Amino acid sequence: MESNQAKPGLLCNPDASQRTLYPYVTGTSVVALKYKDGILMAADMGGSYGSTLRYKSVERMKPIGKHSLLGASGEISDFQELLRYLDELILYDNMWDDGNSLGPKEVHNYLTRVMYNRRNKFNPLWNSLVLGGVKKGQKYLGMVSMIGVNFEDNHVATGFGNHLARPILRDEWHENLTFEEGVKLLEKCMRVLLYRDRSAVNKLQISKITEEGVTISQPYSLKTFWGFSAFENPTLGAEGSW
């Protein structure tokens, strides 16, 4: 009689491992908010290989169709795979040539189904996504996690931004923000993240989407100050420090 024990060949089958088992090159936080005329979104351009900040020109915000803007943190290759899915979706929608086009709510719903489907296959896409857009005067902003958890809000953030940027946004955001005020608020959030997030890099882009379309800024750096005593000797007085 054959043994009921698992055969080594079944456990080591190379075909069973052709998926992202662990994120390799990752991007950190994305922060987005609604402002008076549309949606503003910010992300830095760092790509971390483990704990090493390996790449410093990774674009993590992309326009989707006519009405949507997508930002992603997490595994960069999985984000590229998602962009291929979305290219096919938008192409298929355009082929109908019926005068209609997918809005941000439809794209967001599609992403929630994709992420949840992949999670149920135990083959998730290792990303947290922010989807914003404007269609027929209606602003839309939502996020979806790697297991399909999703919600809409007036401001959202992924990664470290969920812990450090959202409290700032809750205190200072209001629905009548001008473009300049919105950019200033996002820069404040990104500066806090730069100080506290080891994966953040001081090279970022801010994008906006309105009824006229998507505009993504050229990369630029924030003005920073590193002279705080807490930065100079962060373990001074810490329990157990030498």
The other form holds:
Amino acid sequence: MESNQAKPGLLCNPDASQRTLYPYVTGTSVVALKYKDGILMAADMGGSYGSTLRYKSVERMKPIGKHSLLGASGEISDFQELLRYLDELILYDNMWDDGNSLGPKEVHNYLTRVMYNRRNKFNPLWNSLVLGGVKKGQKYLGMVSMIGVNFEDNHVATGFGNHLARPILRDEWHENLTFEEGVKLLEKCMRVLLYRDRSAVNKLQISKITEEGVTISQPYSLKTFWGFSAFENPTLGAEGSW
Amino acid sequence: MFRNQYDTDVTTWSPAGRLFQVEYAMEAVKQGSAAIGLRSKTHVVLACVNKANSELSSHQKKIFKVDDHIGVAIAGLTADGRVLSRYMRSECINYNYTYESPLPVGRLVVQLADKAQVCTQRSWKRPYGVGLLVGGLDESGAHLYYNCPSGNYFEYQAFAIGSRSQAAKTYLERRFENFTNSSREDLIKDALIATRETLQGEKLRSSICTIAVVGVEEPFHILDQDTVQKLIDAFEIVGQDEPSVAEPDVATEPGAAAEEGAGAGAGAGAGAGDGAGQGAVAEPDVAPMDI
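Instead of the form predicted alone shown above, give the structure for the form predicted in complex with the partner chain, please.
Full complex below, order starting with the chain above.
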């Protein structure tokens, strides 16, 4: 009885409902860019439990239908729930069996609606999402944040990638990147992230989507070199840090 | 008084395997004034005949814009038609909210047909007494569908429903093979001629018909009356100038012109005026004197 009593100053009893107040297992940055034939996307496979690198083989990029590819950072379980929504969406879309299909633009907008709707319920899906795709020769690349902010761009990155990868992409991206150049550029970004983002792990996948469909690479590692003098005593010259 | 014991209730079969109430609803479509639709690869044109209920009243609207890419022309119970077009509008707007892209025409038509079907299977409902010509444009091109009160739907190159629609269908059947590659203007012209076919002796005027167009780079819109009148004037000149050039027009143009005179005299049997009195072209805007 007591627990049903509304607390003064609140619209409802906070004990009566459960919502995500903070994430548990999270994935870090996703980086993606448009290239000549479609979209390239990269994400590592780490799953952090708080600051513990708890899981090492989390797939954070999944194909959605025929024309779209979704990458996610943030709460892994929320991403998995989202994949269930999208599976259903694509299934019902296919069941029309009329030759029409949802393209990347449609899926992106659907995601925006879902994310914004959940945040309005004060129960957000704790993710930053990257959606890329190609349909009828049109390349599409967009992002949705946890609270439903969305935009399109030629290259996007979530989380730390926003700070560490986007500046590189702004300098080096151009419309006619070949597949090899695109992969190289993504690896450059991922390497920087690996060095500077403590939740990044050195096991990543790169995926591409073109008119032909989605391919997601096997997990692999980047070559690293930790012998730089700046790495040996990083706090030297940074007074006040430990 | 009932026709027989099986037609009190929508859901009761006759021993012959028919649902009379549903068939009556389909009759209601034939009572309404005509609606016509035709499509090319890039455009769909909808047309309808507007009939005022009385001398003192205006006519009811029979063509509705559903969305930028879909419009509908109705025949039958206009009230039912309005309800269904409101439903279609809301489906389009909801789809657009969720996916930020236009609802494929075929899907809207299936949803509409499913809605009509429910009414044929519930004892406390009645079927919609309206037929809808749904014209629209989507990724797969231009489409024209006919939705029936029975819950059936069909895709057409060109179709006509409503009273005396048979005359329009006959015209369309003669010409439909050329429609695929028709220009927008030719499509409108054919729509006007087909509309004229359904008129009983009456002269085709912009005040008694409505034309609407949807096409590539052209959102669905109803042509305003002045534009329609200009088109009617333009094509009637063409019709009189070159009856010997445009082969299919030979039978219709002078025949229809004759209808004006003959129709007024013969009353209901104006259709028989076809072919009779080829030279007797009635003076425009002059009342026939033999009423």
